[in-house]
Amino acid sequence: MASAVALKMSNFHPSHHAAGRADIRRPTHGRVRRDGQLEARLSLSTLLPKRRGGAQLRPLACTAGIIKVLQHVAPAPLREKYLGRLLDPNYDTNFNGAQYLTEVQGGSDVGANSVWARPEDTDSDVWYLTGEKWFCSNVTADLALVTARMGHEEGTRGLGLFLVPRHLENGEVNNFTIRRLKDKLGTRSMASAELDFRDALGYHVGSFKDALQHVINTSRIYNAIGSTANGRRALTIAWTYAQNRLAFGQPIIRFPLVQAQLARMRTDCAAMLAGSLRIAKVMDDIELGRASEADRAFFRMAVNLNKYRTAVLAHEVIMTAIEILGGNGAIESFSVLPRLLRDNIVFENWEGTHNVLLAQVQRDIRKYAIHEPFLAHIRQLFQAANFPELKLEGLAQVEIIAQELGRCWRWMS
């Protein structure tokens, strides 16, 4: 135990651990203990990137995914063995998680993955993983969810989901090694690496479908919250600067074009937060058994669109903030905006690039007509609006989108 704690403490700057201790003492951490707490948890998680940076959010997202897998699909002995350590409120002794899915030949095409697993015997959940994972963030994690091929079946159907501990029962490091660290553009305070697995011990906990439901979708919501917080922090910096920066004898916030920029930024930030928390609410309803099939269909489309849209909007908000600061906006020592931009670029690629997400939405529309329950859900939200003008304008826009998607669906079908 002492050596594991020493290893954990040696890999990051002390400020990283100071921030981690503060985070884990917050109510944020305990809310993942029960289903139906995602909306409340993410409401608190918006403070993390806003105050300390996006790299703090990735381990929380990955740990939440492991907790969900243990709670919902993993064998009971694994749940008893690891769940308590993942929920431990003591930062120095708790476990944190990671997920290693990406391979060099696959990227977003997870079905092309080739890391393979062989069973210890026919009656055991213990398997041994061999191969290379190309992009492994939070690489010093205590536990990682790893996809590996279990047989000869191709595509994602042939992939299993494995829980891989960093340390074996005897205290030795599991049979994987860091080939090299990634020299990343953003989230640089969290180590990402390429890993080589050579008969690394792993416990079979599910399928790729389980990874998508409990891990990837969870991370996509966390990703959206991270982008939202990045945008909100950029707005705060730009708003404060505009009130204090004098030009041509007055604060620049008095200029109409600056006011228009700030208004657009504030609107985008409000939309990102409202949309992300709404989707988290639907995921809570799904986990608690309160969601209809229409709600599930809405979630399937919304979680992908929202991850894409929040990343794009946050990028635009940060770039606008840099413009408001002028030359100062590009100076690393003047404000956090350059780092926010770099971190947000990582958010734009983490858990699916824009093209991958939109292609998935297109496939779901073509195959399941998923746009129909999605738009029905949006109509209900506008119907409940208390502002008549907003209600009428929103419903009119929904009908325009419905007609366009309807034509596309008929053409694709």
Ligand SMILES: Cc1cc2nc3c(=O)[nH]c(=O)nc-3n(C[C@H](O)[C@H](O)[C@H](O)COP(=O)(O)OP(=O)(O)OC[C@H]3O[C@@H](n4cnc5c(N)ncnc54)[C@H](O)[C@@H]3O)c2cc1C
Given for the second form:
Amino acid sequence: MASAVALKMSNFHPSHHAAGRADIRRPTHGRVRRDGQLEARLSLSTLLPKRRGGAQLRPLACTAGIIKVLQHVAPAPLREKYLGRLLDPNYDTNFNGAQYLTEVQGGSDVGANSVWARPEDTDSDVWYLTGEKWFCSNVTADLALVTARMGHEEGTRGLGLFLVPRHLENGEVNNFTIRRLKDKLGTRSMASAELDFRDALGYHVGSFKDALQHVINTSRIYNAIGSTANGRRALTIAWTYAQNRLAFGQPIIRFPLVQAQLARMRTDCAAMLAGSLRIAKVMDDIELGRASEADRAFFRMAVNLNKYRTAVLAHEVIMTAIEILGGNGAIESFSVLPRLLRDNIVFENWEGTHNVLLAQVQRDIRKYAIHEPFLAHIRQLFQAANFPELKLEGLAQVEIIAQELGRCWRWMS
Ligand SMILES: Cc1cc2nc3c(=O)[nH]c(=O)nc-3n(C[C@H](O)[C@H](O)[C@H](O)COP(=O)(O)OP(=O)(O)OC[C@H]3O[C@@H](n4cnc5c(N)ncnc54)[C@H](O)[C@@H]3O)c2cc1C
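Just the form predicted on its own so far, so send over the form predicted in complex with the named molecule.
Full assembly next; the chain just shown is listed first.
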């Protein structure tokens, strides 16, 4: 039987571990020990892709999700058992996490999950899970949150959330096996696989609603930070190249069209970073009990829109960087840009496709008129802006969007 440490270290690119080690050892990961630290923690994670660490964001996001579930909803004995290992600042010995929701018949439609769980006895937290999970990233994780059906109720209401350890108390490997590794387009330094569960032990820790609140929303912010970081790295490469590449006797950065491209990229990167950290701050306020109902409504809409928007903008920024490098942009051995593009395509998919995020926002607008507190929050931000032109232009744009959304809402409801 492979020990947990040997399994963690096997068959990965050394840079993957170097990035993980850097992030875990810095006083970043430890911040998730306390509520209200997400903004500070994620500010430092934007540096990860500089060290081939884009693919590390997935394990970090999942680990943070498990920590939140243990802190907020899991029974106390489980918290005591696992929290210390998850927060251990030593990368070589700490526990890291994964989350397995998607099945072959549906990822967006989680309510179609069919992996099922049976309890050990009537009042036990110990259950046994059987069935197949189709996309399992960070498949060497020590702990995974897994959704499984607990009874006959259909849809997401019938789903429970289980904490599944890789190793059992006696040191043996838990009853799930890797059927096949995914041959992925991007984030290839982190392993994703298909898994078969056959009476695998899992601790019941909550419901699908808990997964949404503590795991998926956290992951969506980490994902947005990952896209932001990919974009920022592409910008740095393009900017440096433009200063040094000569064409027609001068550095290409002197051409107004190149300047316009770089200015656009820089604006998009600033928007991605500011937006994502703002949303992390609101999540911190929610956790600390400092948020109003309106803040919560803003968060609900913003977390989905921002995950969508950062993925799209990062894609555009990376594509523009490739364009600025000319032919060299398309060469794998010349720069990291081709890999960033592939990684970013995966970022666009995990934690919700574009359509699915937008459909969720549309449902929330129709049901709860959530666009009103969302726009009120944005209005407040522009009202506090220091630059009069920005303030006027921003407020005018908000009014245009408010009128359009108001019309859509009346039409939908
Ligand atoms: C590299 C990689 C790693 C992954 N790792 C994990 C993991 O660790 N754990 C995990 O649980 N999952 C993981 N996933 C799965 C990922 O979360 C799903 O692929 C994603 O949620 C989409 O689900 P799907 O593939 O079933 O696509 P589908 O749900 O079948 O979607 C297909 C298309 O239909 C569209 N669509 C679906 N529903 C609607 C709707 N209501 N309105 C409009 N359009 C809609 C989608 O936007 C998409 O374009 C991973 C995926 C990838 C690519």
